[in-house]
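Taking the form predicted on its own, here's one chain by itself in structure tokens.
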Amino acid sequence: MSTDKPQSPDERLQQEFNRWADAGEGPKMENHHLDITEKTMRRMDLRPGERVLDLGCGSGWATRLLARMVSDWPQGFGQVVGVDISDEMIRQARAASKDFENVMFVIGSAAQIPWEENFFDKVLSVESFYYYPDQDRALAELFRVMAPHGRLFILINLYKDNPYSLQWVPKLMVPVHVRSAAEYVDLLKAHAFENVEYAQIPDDTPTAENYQTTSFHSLDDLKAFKRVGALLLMASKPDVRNPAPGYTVY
């Protein structure tokens, strides 16, 4: 009889985005995501200063691009923390940030994690919040983790509306959410996030007549999906504060 252990959902994710990492596919990220994350990062409204959450950073491209936006004030830099499951993913985000004085890695969970309650004043969330196998808990610790008045921005390229995207799910090692955009926007409401909306965001990147393409049917299919665009959601935490957490004394 065997006595190996099952794995958890967050160690099976770990497992997998440690193999991606290895694969070097960190870096592979930047080129597919670069245009729509950098027009996300405009509606972000980013002041140095400010404190911002990378999500799922992986290999720490986008955590970068924010250190650089809230960095140079006279009272002191921005901070953003990157934060990833996968341990190998944040090794290499650590090793490409050694100039960056105001980043920190730190491999955690979106079910719990691990930062103070009402610190940061704006998320970024890029092409992850699809993975965390309990999406409600997540949400409710970017709410416990937000600062009254934080602006919540998650970005996805895998959702309903977009019917392209669904041909890259059965190729996928791990399981995945598939909701509509209401049905998003449904799920932060209940979450007590306020200003919820979101939009579409058309990835404008030229793809080469010659590329060769794995996730899609057919190249016209990734023009597309491109076409469609990425799922962004916005949204922001109201004006209260998560109470710190109760501890017992023995």
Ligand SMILES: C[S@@+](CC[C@H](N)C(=O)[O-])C[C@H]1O[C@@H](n2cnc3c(N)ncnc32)[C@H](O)[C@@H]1O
Given for the second form:
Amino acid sequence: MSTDKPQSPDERLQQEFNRWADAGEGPKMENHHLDITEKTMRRMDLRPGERVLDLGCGSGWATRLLARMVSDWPQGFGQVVGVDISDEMIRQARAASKDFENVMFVIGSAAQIPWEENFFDKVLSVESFYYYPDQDRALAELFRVMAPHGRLFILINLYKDNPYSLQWVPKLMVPVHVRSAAEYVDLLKAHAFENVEYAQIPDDTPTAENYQTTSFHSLDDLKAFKRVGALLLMASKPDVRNPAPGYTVY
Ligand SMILES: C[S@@+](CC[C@H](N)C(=O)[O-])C[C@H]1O[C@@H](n2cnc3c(N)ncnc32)[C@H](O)[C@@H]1O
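Just the form predicted on its own so far, so send over the form predicted in complex with this ligand.
The next block holds the full complex; its first chain is the one shown before.
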């Protein structure tokens, strides 16, 4: 009889993404996600002095880009925190960020973000949200750690409205959520986020004609996937400290 304890969904994710990290996938993801992430960062209106969370930060390349954008004196010395469930990704992120004074990497799950409440002015999450086993719980956690008026930016490549993205689901070793943009908007609203909107962000990087893809049926499908683009979900946390007239907070 096997005495092995069954793995929890988070343990399974940690094991799978540690495997990715060991295979060198962490830094490689920068090539695939940089174009859509830079377009997202331009919408984030990052200011020196802001506190930013990068949830599912992987090897930390985007975390470091964010750190540069919030660090300028004299306006203030912003802080960026990268959180990831994979301890091996976090180890690599720390090793690559030794020159940064305003970056911190923490091992943790989206289901229990290891940070205090009402802290982050901005949150970025790149290609991570559809892996979270309990997306409701992750949104409740994001709501908790975000500052009043904080802004949330969730960028994902896998969603129903980009049918080409569905081609790689059977190749993944962990379960994922596949929802539409409209379903995600409803989910964010159900968690009391405000100003919920979405945009589709095409990936404008050229595709080499000799590029070998294992994720797509053909090079044409990969090109079409990039044209349709990623889903960017945007929302704000309301300021629950100021009740509407007539309401009293005890
Ligand atoms: C596809 S990678 C993207 C990494 C990085 N954002 C990038 O663009 O290079 C997904 C990342 O999400 C992390 N992740 C998956 N599920 C998570 C969870 N429940 N909590 C925190 N991080 C998680 C993984 O460990 C992995 O590093």
